[in-house]
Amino acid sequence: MKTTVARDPVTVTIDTEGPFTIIGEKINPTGRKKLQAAIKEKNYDYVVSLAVAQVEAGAEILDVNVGVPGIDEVATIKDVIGVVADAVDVPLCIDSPSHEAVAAALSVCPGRPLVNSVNGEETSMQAILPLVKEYDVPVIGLTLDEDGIPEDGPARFAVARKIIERADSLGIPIENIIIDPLVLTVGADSNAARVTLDTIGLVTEEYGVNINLGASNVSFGLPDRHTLNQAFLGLGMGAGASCAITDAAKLAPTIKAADLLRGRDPHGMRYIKYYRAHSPKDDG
């Protein structure tokens, strides 16, 4: 199954059956005091560094998000699109639980962006899912509802599952719904990653959609969390995942290896190109 984002002149093609898709993570001032410090200052310069270093690294769409306690989220979000459209052309990721952030980012977001995202709460998907519909866009479904987060792959499963139902029945294609079937740290709870792979074949199974994983949450409070995520990233590409919200510079390489190594990078074309762009050069 494919899910198209694009913008003027780049269109990515989020795809089941394709190379897997990055989606840079660093526009988010969840736990980055520069960052929220930079939003609040309006200190545009700082947040259009991150964006260019992230297209850098390999990201191909970028995700955006301004959730800093204390300010004007709907102005500010229009804001930070505008300056990022005009500092990168890659498709943009709208994120924000806001559904009047989400609308008016929509109304400002050049090309065909992302939505992240609505859940199985009923009061999100009746504010965010209408939007989607009238601007014609993808959004990732997360699986968590009224009751929290289910503790096992059935339950999250039938939450994707009421998601998918919803928006069908409001003429929404299944092609535009991205399932993020969350991950809990294994520092808590072991069998977490395990949960989450277990979603994503059952999700794959029943509906064929493409998934979205935000990686780095499985390692967080463990020591050599960047190993922890290599591996849960390649655990979750061989079960079906097609894109994530993560680390272009940390963890673009891995992607691109476990493409080639998944058959889904013809010649190693892919993995060359990236190989040549980012190795360190010779000065000698």
The other form holds:
Number of protein chains: 2
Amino acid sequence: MKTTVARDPVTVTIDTEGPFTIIGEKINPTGRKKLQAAIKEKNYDYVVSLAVAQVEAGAEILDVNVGVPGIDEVATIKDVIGVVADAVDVPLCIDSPSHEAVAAALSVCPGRPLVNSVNGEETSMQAILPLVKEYDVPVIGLTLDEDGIPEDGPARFAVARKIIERADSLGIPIENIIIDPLVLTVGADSNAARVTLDTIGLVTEEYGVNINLGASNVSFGLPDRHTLNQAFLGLGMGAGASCAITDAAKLAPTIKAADLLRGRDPHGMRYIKYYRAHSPKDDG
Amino acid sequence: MKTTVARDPVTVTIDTEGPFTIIGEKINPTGRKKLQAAIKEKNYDYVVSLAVAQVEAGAEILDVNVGVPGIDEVATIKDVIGVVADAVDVPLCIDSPSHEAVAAALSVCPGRPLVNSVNGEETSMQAILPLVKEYDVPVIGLTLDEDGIPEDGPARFAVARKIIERADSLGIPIENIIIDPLVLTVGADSNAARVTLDTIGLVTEEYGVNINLGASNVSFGLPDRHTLNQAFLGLGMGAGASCAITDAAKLAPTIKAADLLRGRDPHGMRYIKYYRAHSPKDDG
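Other form of same protein, the form predicted together with a further copy of the same chain, not the form predicted on its own:
Now the complete complex, all chains and molecules, led by this one.
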């Protein structure tokens, strides 16, 4: 299945049968004090530097989140979308749980952005899905609802089904729904990633939709996080994930490697091209 | 399915439902001039140092191959099995295509070793399988035959079927057959790993047997081999592989990470224990 986001002249196709798509994650102030301060102070040079670095590192879409407590999110997300859109050429991903912020961002965002996110709560579906319909843009559906994040794969699948069916009832085509099965850290529950992988399998088998992986939460609180994040990407891609909101600078090499190994990089051209552009030293 | 190898008092269970088993690969002179010279000169101190290092790095079984052109392999493998068995406590994997060398090694090897390997050639099956039957030991079955290594998954599956059915006709229980779907480098054919992953899926679905991954060939000739090898392990484990002949020092961290992520490491005890024993620096 193909989900497209675009920004003239670039079209990015998130494709269950194609290479994996990297959505750069760094423009998100959650847990990042320097970025929080920069957004509060409208110091957008720092935001621009993060955006440019993610795209240079291989981000094909850029996630933009301005969720800092105490700011006017509606005004700020419009500002930041404008600044980031000026700085880089890639399509953007509008990241907010707020209906007002998403609406404001959609009104100014160039091209065909991705919306991150809707979830299975009635209030979320009622607020976000009509916007997605109105602007004809794809949206990431998180598998949580009024009861929180379900503890097993079948229950998360049920939330995915609810979102997909509600979207369908509004006339939103299924290819505009990307399911994010959520992942909690295995540091708190060693079954956490297994549940996510199970959910990917169930959703993929039933609907064949694109799946997004929030890849770096999984290792929170554990040592050697990079190895865990790399391994999770391999397992997630094998299970059927087709994109991730992740730090391109850290995980693009693993993603390019896995694409080559999955037979989704004819003659290894993308792998070699990425390597040449980013890693002049050869350990081979 | 459970395949056991053992050496009093240790039993190692290769288990399709359990954590991944690491078979240390370094005692193999192919392409290693220093080891070739050491084996020729009966300088077994170097062999012992490799064996000890692999076990310290996490190898649960140790592969022993003495294939150096121009030596008496039968006499040498008996020597080396004895030396290695004195040096480390883990069960061994007897690695030779020669019926005579395998027979000699089995006659002196303590415990219940693994035999590496039989393949789908008539001469191989006729020579190796009766030994495996006689000693009641498990064997790795390579998916190649008189026509070479098949180019697609279904054809490799057919070779696996031939080996499994022949073994069955001799009264060898299916759990004593571990299939190795072989992997060639994606540097020569970018579809090479995909074929291996496809074969794992086909063999797993039909027979549910344990699958061995020869994990480091896949990246031959390419830059950043370690990232490719790590990603291949993640994809292979996700597809159903349950053991690998690999360099424990390089790939044990990825394997422990993937086991935790697959929900096969309750409370992350094995991951944390491995990390504490091998990587005192925390990047988390």
